[in-house]
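Presented below, as structure tokens, is a lone chain in the form predicted on its own.
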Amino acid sequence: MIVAIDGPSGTGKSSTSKAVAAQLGLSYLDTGAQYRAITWWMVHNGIDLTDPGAIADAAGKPGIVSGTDPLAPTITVDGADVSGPIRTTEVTSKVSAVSAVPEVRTRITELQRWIAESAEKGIVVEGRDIGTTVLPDADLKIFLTASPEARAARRSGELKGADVKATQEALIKRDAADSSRKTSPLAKADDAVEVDTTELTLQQVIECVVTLVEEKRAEK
């Protein structure tokens, strides 16, 4: 059972996601994290990412590995952990454009796509491009949105004393330049499930989703 969570930053997607793995005994896996851990090494080392070719050539050099338990999930790059350091504003500010490089969205998707096949018991991937291009045959696809408000709010929780007028204009910027980039764009998966979770608490969300998983089992 492959479950692709796709959709902007602040929906809910990692929570929901983490949560629907741990109840239905699935593997789970962030492929944000990637990106951010590979942008993360980028900046640590230096590289030049105002110049697409030199983060194209540095693609390939960074060992990420990520650890898939939905209750502890791991991030390391060639073996130090960097759950915390991938999270910062600097490394944020910059993965759109790491990630819109297609060396490096090549280099991320083979390992995601490697991480999916291997999951014995199944696996929840989260995204933003898992069901139209990591996983396109994958069980079930699910498209979380919700209002820009809602969206900066729940990321400025996360974020302590973050501004959130400043937080919904950076989740916008964000958007534009995923969903306007050339390499597989953020986007909805034609035969994707879209759940709004504007108005939806969090248990709303996972039990939501639960239900759309467990038809589908339901159905093999």
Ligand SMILES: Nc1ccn([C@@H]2O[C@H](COP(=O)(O)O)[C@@H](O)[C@H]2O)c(=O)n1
Given for the second form:
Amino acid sequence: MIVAIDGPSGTGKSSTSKAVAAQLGLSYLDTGAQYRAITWWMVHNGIDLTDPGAIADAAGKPGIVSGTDPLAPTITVDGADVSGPIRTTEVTSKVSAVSAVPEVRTRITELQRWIAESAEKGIVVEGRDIGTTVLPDADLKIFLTASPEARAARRSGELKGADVKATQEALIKRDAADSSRKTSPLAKADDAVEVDTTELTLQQVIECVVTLVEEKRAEK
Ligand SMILES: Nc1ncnc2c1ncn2[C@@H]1O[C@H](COP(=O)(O)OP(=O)(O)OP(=O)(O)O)[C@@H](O)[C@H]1O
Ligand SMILES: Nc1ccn([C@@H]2O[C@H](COP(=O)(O)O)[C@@H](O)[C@H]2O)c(=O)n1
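Let me have the form predicted in complex with the named molecule next, following on from the form predicted on its own.
The complete assembly is shown below, putting the previous chain first.
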């Protein structure tokens, strides 16, 4: 069972995917963490992120490993735990420039496909292009949405009182960059089920996705 969950920033992909995977005994892959990890490495190593050529040249250098236990997901770069550093505002503001570079996407996509193929009990993979590009044959594709206001309120709550307006502007800017890049942009696959989470609690979204997975399992 391969489940692809895509959608814009702050729609609840990570929270939902982790909970669904844990509940159903599946592995879990946070593909955003991989793009964040490669971005962190580039910042750390002084790569000029305004130069796509420099990003492309460096794309193959960091060794990125994702742990896929939904109860304790991990991400390392060259053996170092970067789960904290990849969540800084600096990495968040720079990740779209790195993830837009085709050489970065080719490398990370290969890694994601290998991880999905190796997941013996099945996997929930979340990101922006999983249903369209990475795993177009996934058994179930979900596209989560929510209003910009709801997403900004959720993120500001998480960032302990961050300004809601500034948070909303930042996430709209990141979504615009991710949706407009040439190589595998953020997009809903034609056969994905769209779930608008604006008026739903996280628990309701989890239940909805669990039901959809169980229906697919019953069909197989
Ligand atoms: N339906 C919901 N109702 C209220 N809060 C929610 C809901 N879904 C998720 N959240 C909260 O919103 C925040 C963002 O959720 P999450 O990190 O899962 O989103 P995401 O889509 O993975 O974001 P990103 O793509 O930026 O990583 C978290 O604090 C989460 O607990
Ligand atoms: N499949 C994906 C997943 C993510 N990205 C890029 O990574 C950024 C961070 O993602 P988060 O889910 O951790 O917020 C995101 O803004 C994209 O630039 C991607 O390109 N493809």
